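Form predicted alone, single chain, as C-alpha cells, below.
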Amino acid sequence: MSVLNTEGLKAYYIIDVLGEKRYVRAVDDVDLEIRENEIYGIAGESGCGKTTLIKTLFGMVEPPLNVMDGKVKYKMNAEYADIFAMDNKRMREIRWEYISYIPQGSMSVLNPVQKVRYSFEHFIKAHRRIRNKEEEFIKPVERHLQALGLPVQILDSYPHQLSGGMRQRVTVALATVLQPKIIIADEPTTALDVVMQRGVIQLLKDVQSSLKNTIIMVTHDMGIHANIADRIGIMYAGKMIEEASTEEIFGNPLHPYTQYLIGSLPKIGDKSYKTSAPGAPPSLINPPEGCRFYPRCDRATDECKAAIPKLVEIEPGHKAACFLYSGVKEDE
C-alpha cells in the first residue's frame, strides 16, 4: 500500500536570461509510488534533479521553481489528496506532523541563538496546544530523545555548542517528534566523518524501525543506500531511469548508467580499474531529443536519439528506462 503517488510531475525552474525565458527541467514527468513502512532511497549523480524532487514532494515550491504539470498525492484518512489542491494553511496542519523534512545542514533548522529546547517548543507548538508545560511539552521531548538514545542534556545547549554528527541527529528527532508518517532526508550526512555517517544512519533506521513509517532519503553515496534502503530509485537528467529493491539495483542493475554507478564503486579485495560514466550529464535547459544518457551510452542506438524510453517492469518489482529491455516510449 503506497503513502505518497506522484503522476506525470514536472517541476521547472524559471530562470530569465537577458528578457528570454529558460526552463531548467530538474523533475521531468516523473510517476513514483512509495510504499508504507518502507526505506525509499533516490540516487544519481550531482544536478540530476534529487534535492528539487523531493522539496517538489514536500510542497515546498517557491520560484524560480514551479510545478508545471503532474500531482504529488498523500494518502490521508484511507483517501488520496493532491497536495498541490491544498490551500496554505492545510499545507501547513500537515507539514511536520504528517510529513516532515530533514534538510542538508543542521544549522538551517536549529536556531543559532537560541538554545535546542527552543527549536523543539516552537515546533511543537505550531501543531498543538500546551496547557500543561511539564506534562505536554518537556516529558514527551526528553522520552522521545532518550528513545533515541540522545542525551536530554542537549535541550540546554546552543547548536554552536554541538558536534556536527550531533547536530544532525537533533535535527532527525526534531523531525521526528510529531511521530510523522512520511520523513524526506535530503543528504542527511553531508560533510559528515564516517563515524557520524554511521551514526545519523543508525538513526534513521531506528526511528523507521520504531515508527513503522516511511522514509524518502536522497544521497549520491551508493554505499549509504546499500545500507539503508529498501527500494532505490536512479535519476539521471530530470527523470526516473530505474528501480528496484536494493538488492536488484545492486546485483542485477539493468540500466546502462546504473551500471556505471554500481561498477565504479570499490570493494575489499577487488584491485580491478575502475571507470565510471564518460563524459558529464546534459544540460537540463536544454537536453538531448531522445534517451538523455544516449550521449555518454556505448550501447545506445538510433532509437534512443530519436525517442524517450518510458520507465516500465522489465522483471518483477525492476522497472527500467531502456529500449535495450522495452521498445515502449514514453508517448504511447
Partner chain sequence: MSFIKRYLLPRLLQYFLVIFVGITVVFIVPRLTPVDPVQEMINTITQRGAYMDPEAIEQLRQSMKEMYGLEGTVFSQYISLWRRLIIGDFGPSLSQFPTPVVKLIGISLPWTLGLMLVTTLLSWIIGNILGGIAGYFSSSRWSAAIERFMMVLRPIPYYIFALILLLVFGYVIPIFPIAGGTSIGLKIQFSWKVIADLLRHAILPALSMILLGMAGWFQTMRLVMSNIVREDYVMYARAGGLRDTKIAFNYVIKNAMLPQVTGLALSLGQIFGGAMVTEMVFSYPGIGGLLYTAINAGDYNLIMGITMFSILGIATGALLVDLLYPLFDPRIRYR
Contents of the next structure:
Amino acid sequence: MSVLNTEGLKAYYIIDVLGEKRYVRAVDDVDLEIRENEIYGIAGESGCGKTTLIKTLFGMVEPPLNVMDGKVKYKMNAEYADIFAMDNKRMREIRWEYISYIPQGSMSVLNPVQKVRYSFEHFIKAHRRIRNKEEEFIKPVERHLQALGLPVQILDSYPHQLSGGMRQRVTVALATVLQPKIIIADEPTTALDVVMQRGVIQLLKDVQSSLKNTIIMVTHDMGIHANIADRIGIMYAGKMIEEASTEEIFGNPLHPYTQYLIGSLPKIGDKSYKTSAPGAPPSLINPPEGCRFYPRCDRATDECKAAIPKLVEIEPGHKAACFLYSGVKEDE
Amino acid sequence: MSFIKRYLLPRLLQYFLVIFVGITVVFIVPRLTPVDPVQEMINTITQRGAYMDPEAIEQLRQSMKEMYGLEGTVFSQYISLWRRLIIGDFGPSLSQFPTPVVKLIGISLPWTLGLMLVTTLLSWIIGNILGGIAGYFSSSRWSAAIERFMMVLRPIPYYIFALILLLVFGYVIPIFPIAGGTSIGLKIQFSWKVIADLLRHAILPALSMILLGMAGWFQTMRLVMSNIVREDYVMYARAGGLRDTKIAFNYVIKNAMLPQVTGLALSLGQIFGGAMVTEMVFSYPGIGGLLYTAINAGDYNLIMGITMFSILGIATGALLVDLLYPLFDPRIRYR
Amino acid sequence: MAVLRELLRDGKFTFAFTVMSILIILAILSFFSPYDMSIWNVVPRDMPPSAEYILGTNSKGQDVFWEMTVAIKNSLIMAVIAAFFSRLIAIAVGLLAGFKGGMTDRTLMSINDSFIVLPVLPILILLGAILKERLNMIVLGLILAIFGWAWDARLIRSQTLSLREREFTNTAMLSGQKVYELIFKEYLPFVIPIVSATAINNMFWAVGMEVTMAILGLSNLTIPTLGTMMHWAISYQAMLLGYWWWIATPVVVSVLLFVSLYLLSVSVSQYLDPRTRIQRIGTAKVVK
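Pass me the form predicted together with its partner chain as well; I've looked at the form predicted alone already.
Okay, now the whole complex, with that chain kicking things off.
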C-alpha cells in the first residue's frame, strides 16, 4: 500500500537570462510509489534534483521553481488527494500533522532569537488546541524528548547554545512530535561528523520502528542508505533511473550509473582499484538528448543517443531505465 | 562575565574612541588650514561695522588666543582643549557676551532633545512597520506603490523638504505657525493651552523629520524583511504549517529588528544633522536654531561649543542604543 | 556595453541615466558661457524667462541659465572629487583591515565606526565658519572626502574578508605571489563594483552637504553652485518678490540631480546584488 504517489512529476526552475526564458529541469517526469511503513532512500550526486524532488513532494514550490506537470498524491483517510489541488489552508493543516520534514543543515533552521521551547510550542499549537498547558504540552513534549534520549534542558536553550548534532536531533524531535505518517529527511547527516551521523541515523531508525510510519531519506551518501533504507531510488539528472530494494541495489545493480555508484564504494577486504563514472553530471538546462547518462556511459549505443529509456520493471520489484534491459522508450 | 568582556567593554571603548576621534578632528582640521581663527573672527567683528581701535583689537586677539588655548605648543593646546571639555567649559558666547556657551546650550537642549526623541522614535516605528509589511508582501502591488513613493521622498534633502512644507502649510494653507517653538510671549507652564501651543509649533518641524526619516527606515526594513522571509528558519516554520501571523511576528519581525536597532545607533549622527537643518528652517529654539544664530553672528566660540557638545551627545546616544541591543538578541546575552 | 544594455532594461536606470546625461551636457555647456559669472550686472535685472534669457535673469544682473550651467559643473566637480578621494581612503582601509585581520582590523574598524557615528554637519559648519571664502570646490570636496568613506570601508572590508577565505588566496600565497600583487590583481576587481555603486551614493551625499552649507552661507558665495544659487535667491527674497525662475531653477535642478543620483545608485546596486537579481527574474505562472 502506498502512502505517497507521484505521476509524471515535472518541476522546473524558470530563469530569465537576458529576456530569454531558460528551464532548469531539476525534476523531469518522475513516478514514485512510496509505501507505508518503509524507509525509502533517494540517492544521487549533488545537483541531480534530489532536493528539488523532495521540495515538490512536500508541496514547497515557490518561484523560480514551478511544477510544470504531474501530480503528487498523499493517501489520507483511504483516499488519494492531489496536493497541488488543495487550498493553502488545507495544505497548512496537513503539514506536520500528516507529513513533516527534517531539513538539511540544522544550523539556521531554528529561530536564533527564541528558545527551543517556543519552536515546539509554535509547531504544536499550529495544529493542536492546547487548553491545559502543563498536561497537553509540557509533559508530552518532555516525554517525547526523553523517549528520543534528548535532555529536557534543551527546551530552555537558544539554538546557538546547542551543538550541531544536538540541533539536528532537535529537528528530528520536532519532526516526530506530532507523529506524522510521512517524514521527509533532506541530507539530515551531511553537516555532522561521523559519530554524530550514527546517532542521528539510529534515532531515525528507532523513530520509524516505533511509529511504523514512512521516512523518505535523501542523501548522496550510499553508506547511509545501506544502513537505513528498505528501498532505494537512484536519481540522475532529474530522472529516476533505477529503483529496487536495498539488497538488490547493492547486490545486483542494473543501470551502468548505479554500477559506478556501487563500484566506487570501499568494501572490507577488497583492494581493487575503484572506478567512478568518467566526466561530470550534465547541466540540467541543456541535458543531453536521449538517455541523460550516455555521454558518460561506456556501454552506450546509438539508441541511447536517440531516445530516453523508460523506468520499467526488469525483475520483480526492480525497476531500471536502460536500453540494456528493455527497449521501452519514454514517449516524447 | 563574558558578556561584559565581549560586548560591554568594546562598546565603552568605542564610545570613548568616537569622542576622541571627533574632538581630535575638530582640533586638527582647522589647524591644517592656513586660516587663523582669531584673525578670522576679528575680521567678522570689524566687518559687522563695530569700530575698534588697533589697541583694542590687539587686546581682543590676546584674550581670544588665551581662551582658545592657541598659546603654547600644539600639544599643550590639545591638552587644554580636553581639559576644557572635561570640566565643561566652552567659554563665553561672543555674540551674547558674557553668557557661557554651556548655558546657551542648556537652554536649547530640551527643545532639540524633545523634537529628536519624538521624531526619531516615530519615524523608526512607522517606517519599520510599513517597511516590514511591504517587505513581507513584497510581491503585492501596493507594496511596490509605497516603495515608489518612498523612493521619491528619500533623496530629498532636509532643507528643501522643510522649505516645501513651510511654503505649503505656512503660506499657501496657513494652518501652522511658520517659526518658533511657542507663540511669542507665552509663558512656559504646565497647562493644556501651553501644551497645545507647543505641539502646534512642533508639528511642521516634526513632520518634515518624521516623513524623511520614515522613508529611510522603510527602505532598509523592506530590504531586510524581503531577505529574512527567505531565511531557513522562516521556510522551516512555514513547512511546519505555522500560521502566517505567527511567522510574521515571531520569526520574521523579531529577526528583522536586529539590524534596524544597530542601524539606529549608527545613524544618530545623521539624524542629528537633519534635526539641525530642520530647526534652522523653522527657527526652532533648539541646538540647530542656536547654531544658526551663532553662524550669522560669527560666534566661533558658540559654534565650537555646539560641535563638541554634539559629538559628546551623539556618541552617548549611540552608546545607549547599543546597550539596548542585547535585550533583542539572545546571542549577545548568552554564550 | 553589455552591462549598460542590461541596466537600461530597468526603467529607473533609464530615467536616471537620461536626466544625468542632460545635466552633464548642461555642465559642459558652461564652458561656452558668454558671461563671466564673477561679474555682476551684465544683463538687465529680474527679467522673467524669454527668448533672449531662457531662464530669465536674477537680481544680481546675471543670466540664470548660464549661471545654472556653471553651478551644475561646479557641484558635479566637487561631488566627483569627494567621491574619488573618499573611495581611495575606503579602499585602503577596507582592504587593509580585511586582509590583515586581527589587531589591525579591530583598530581600523573602531576608527571607522567612530567616523560613521560622528555628527558630520556640526563639524562641517565649524570648518565652514572658519574657512568661508577660502573654501573653494576642491577644498570642500577634499573635506567631504575625509568624512564620507567610513560606510564603504566597512563594505569593502567584509568583501575582502570573504575573498581571503577563498581558495585562490591560499593558492596565490603558497605559490609565492606578492601580497600587493594579490591585492591589486585578485581583490581589486571584486571591490571595484562595490566602489562604483557607493560612489554614486557618496556624490549624492556630497551635493546635499554643499547645498546645506551654502544655504547657511558657509561656503564661498562667489562661486556659483546649486547651493549658492539658492542662497542668493533666498537672501534676495526671490520667492516673495515673485522671481520664481531664480529660486525654482536651482531647486528643480538639484531635485533632479538628487533623484537621478539616487535612482542610479539603487539600480546599480540592485544590478550587482545577486539576490535581488534573482528576484527580478519573472515569477512565471505555476502550471497546474
